[in-house]
Amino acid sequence: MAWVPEDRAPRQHEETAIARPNGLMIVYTGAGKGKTTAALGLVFRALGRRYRVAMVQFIKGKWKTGEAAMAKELTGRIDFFSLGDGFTWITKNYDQDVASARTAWAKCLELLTDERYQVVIFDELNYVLKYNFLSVEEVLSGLKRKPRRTHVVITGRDAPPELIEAADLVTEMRQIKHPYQAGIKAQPGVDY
């Protein structure tokens, strides 16, 4: 008698999703790598649907990243704003970090209410909340201004509980193994 594999595919399940025209608030958080990468994957998908996208980076301002280079090639489809001064331990100036975060948040609010965009990405926003450069209350109040069909993606470690509660989708990246632990530095095209 021949071996017949057991069918384990989820063929019978209840449809629970509700179709709604509202944009989602999506949070990618956690200690593992991949938060910005996940947001950029969503950008790729949105661009495939001919959506207009805007992205604001709060921290990586001084880095020459692959995503910034690619955004230049997609001018008119994605608007990319790298407004940070670098990691806070580089600037060592709290007042400057707060001012940079406020400038970036003002750009976020401008983009958030611009109905040309179907997707807006606020990369590393969770860090400025953790470091108290912006208040969670102020950010949540601003997020309420978005047009109902706009999707918002927020990335960074340590998403505050209030933001997690307000979000429609939260994914936590968990680090299991990282090349940095073996002394391998960040790699272009993979990490930035």
Ligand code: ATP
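Think of the rigid core as the biggest set of C-alphas that the two forms share within 1.5 Å after superposition. Remember, it's a predicted structure, so these values are computed and weren't measured experimentally. Residue numbers count along the first chain shown, from 1. Compared with the form predicted in complex with adenosine-5'-triphosphate:
Once both forms are overlaid on the rigid core, the distance between the two CA positions of Asp97 between these two forms is 2 angstroms or more.
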Contents of the next structure:
Amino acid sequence: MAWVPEDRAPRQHEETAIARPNGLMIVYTGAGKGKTTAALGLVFRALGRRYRVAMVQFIKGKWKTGEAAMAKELTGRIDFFSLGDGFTWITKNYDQDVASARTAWAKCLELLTDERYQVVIFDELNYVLKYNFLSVEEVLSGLKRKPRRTHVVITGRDAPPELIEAADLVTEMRQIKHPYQAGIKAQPGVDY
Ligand code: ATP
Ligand code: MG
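Now show me the form predicted in complex with adenosine-5'-triphosphate; what you just gave was the form predicted alone.
Now the complete complex, all chains and molecules, led by this one.
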């Protein structure tokens, strides 16, 4: 009879999970596509565990995204907030952007410290840091208030080194090919 190697991988993962029940700080960064979709994949998995999820998007809503529409159908299991609209983004009014960032971050901290949520996503928070609407110090000190069991996910290009240092898990999406380079426009259901 042919020798079949024993696949212990899932059990090993399970043992690891039991050994360390702590909530993680997860960062998805880099220039390639997949940061927000990775966060949404994690949301899907967490919902399967009957976890309650909060998701904040900092981008300005050009299109209604599929995830925002689906979150509406899952109200009570995932609470979704679009907080990007108060921003001018390209520093047309820096003071207004800073004020919007403060308000948005206060909402984020309210969600992060609310122990009904086991998973909290701050999508594109890195942009707010990149444009200096919030200081990295302020964000890091807020993130320290994360309850022990809560998982927090932060996405966006150019995660600052201090955030990378503080995180438990950091993945960089690297672009190898993107349909945009061939002139193919953003696809509903794939890009938004
Ligand atoms: P996604 O939301 O698809 O996971 P992302 O969060 O990694 O993407 P963002 O920087 O938030 O990337 O950009 C969001 C949008 O820009 C998506 O529609 C995505 O397909 C598109 N995009 C991402 N990377 C690139 C790229 N290198 N060139 C052109 N468009 C891109
Ligand atoms: Mg994104």
